[in-house]
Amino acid sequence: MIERRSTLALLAAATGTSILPSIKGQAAETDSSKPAIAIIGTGKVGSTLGKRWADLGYKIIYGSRTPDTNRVKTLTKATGYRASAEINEAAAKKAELLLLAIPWNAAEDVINGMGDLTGKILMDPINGLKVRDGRFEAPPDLETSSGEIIQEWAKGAHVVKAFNTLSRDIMADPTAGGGPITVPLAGESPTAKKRVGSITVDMGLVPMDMGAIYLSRYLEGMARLRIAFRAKKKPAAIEFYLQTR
């Protein structure tokens, strides 16, 4: 634990940001200095990151087709103080930062239904996946990557491929990996990647700017490798830590 905290302390000194993870449930209210985040989707990834970010002081606005259902109301309450839920379009309008925590086969319809996304930063953790003869592959309609295609659909927005290489237990508690864990980022806007990187550092993870959005296809390949390994080697899991030299 001392070694883990020492690594995080060095990263904090380098970035000027505290990245020691907060204790879950410790944040009594949102931090006004932190941006609101609209999480489009209330499934496993959206709810895990929503709760984690709320613990760190971010105001969370869930986007859902059915925000008034008991399931979404229960999630909103569990997320913490000032979390709310709206229909997707309304949630998207209330935040500059959006997380697209939705299945690949629903992505086009959801994005088209959110209206004008010009200037928004869209964090894309989507991993399109099809299992064929025991192999974990991209679905047939995904010829490049979800990041590239979402950037085409959401013209004027800044898509950043992010968080797709993480397992949900690491999203909830980065210390579960036993050491530093990298979040590779891909996108066309350096400013957007820097802002997503700041959230990543806040979580206790290590962002790495990989380059342009087309590199999303390789990050999605990393995720399929992780998923395939875990499926065959349960409960063992791969967590990525990348270093430059």
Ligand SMILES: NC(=O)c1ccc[n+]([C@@H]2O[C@H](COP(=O)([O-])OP(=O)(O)OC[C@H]3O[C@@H](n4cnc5c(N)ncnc54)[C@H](OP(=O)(O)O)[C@@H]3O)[C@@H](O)[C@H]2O)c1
Contents of the next structure:
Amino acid sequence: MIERRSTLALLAAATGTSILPSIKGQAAETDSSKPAIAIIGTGKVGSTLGKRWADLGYKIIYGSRTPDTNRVKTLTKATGYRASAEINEAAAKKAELLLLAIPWNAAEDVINGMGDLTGKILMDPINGLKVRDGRFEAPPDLETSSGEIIQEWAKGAHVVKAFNTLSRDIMADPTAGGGPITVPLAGESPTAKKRVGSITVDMGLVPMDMGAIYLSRYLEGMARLRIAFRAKKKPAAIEFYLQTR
Ligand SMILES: NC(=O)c1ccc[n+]([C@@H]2O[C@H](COP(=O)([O-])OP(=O)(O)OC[C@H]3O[C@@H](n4cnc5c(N)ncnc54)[C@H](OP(=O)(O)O)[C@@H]3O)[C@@H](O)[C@H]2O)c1
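Return the form predicted in complex with the named molecule of this protein as a structure block, the form predicted on its own having already been given.
To see the whole picture, the full complex is given below, headed by that same chain.
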């Protein structure tokens, strides 16, 4: 799918007009065939994916500890397409698909504060990280993976480990990688993984169902590898493309 924001930007450039602001404004419509997504957390990942998904037609409801601050209001305005912000619990109630764009050390409290999550699809991009003596490791309370532990906490929800292996510039623009990029998925529900997979396809990325939720521990390892590589070899970066044969 061609993104509306970029298509309109091209049109605006070609015609010398400025039609973009009115289109990405709050009144602009989302695509009614696409589900709403509650993005819990309005930091770097939440805001990047929120804007991108809104461009692709998804209705975005941000969940925040402080939905009424100017910072969050500016974000909903920049997201456009009738995006809104609520406290985490209220946002979670409004969508079947949720993205947990929060730090690992906040995850238990945030999940406990979101009420009944039965039947919801929880997309988990979390990478707990502890840098010790120049080594990029999992924090001590992450012996398995956030994907597995969150599935324990959110019984009845369908946790899908997703997007954690991507850098933020690829979330914003997959073409920045210069080639195809895989989004490995792990989770217990094939249906939930299919739904998350279709969002990644919309984004121009390549989903790959790796299997059960316990495989999150290896996906989180991939992310630590990417972060460690970047830390040592900047400006070089790696992105993952996995091929089946
Ligand atoms: N940055 C990346 O490139 C990247 C890539 C892949 C995966 N990830 C993972 O994605 C997750 C989010 O990363 P991020 O870079 O978006 O983090 P961030 O910029 O620090 O944002 C995290 C957001 O979580 C919310 N939050 C809720 N409870 C919190 C608490 N107790 N302390 C701090 N924030 C709290 C905040 O939103 P409100 O203030 O609105 O509540 C905050 O803006 C992390 O688990 C990270 O490992 C990051």
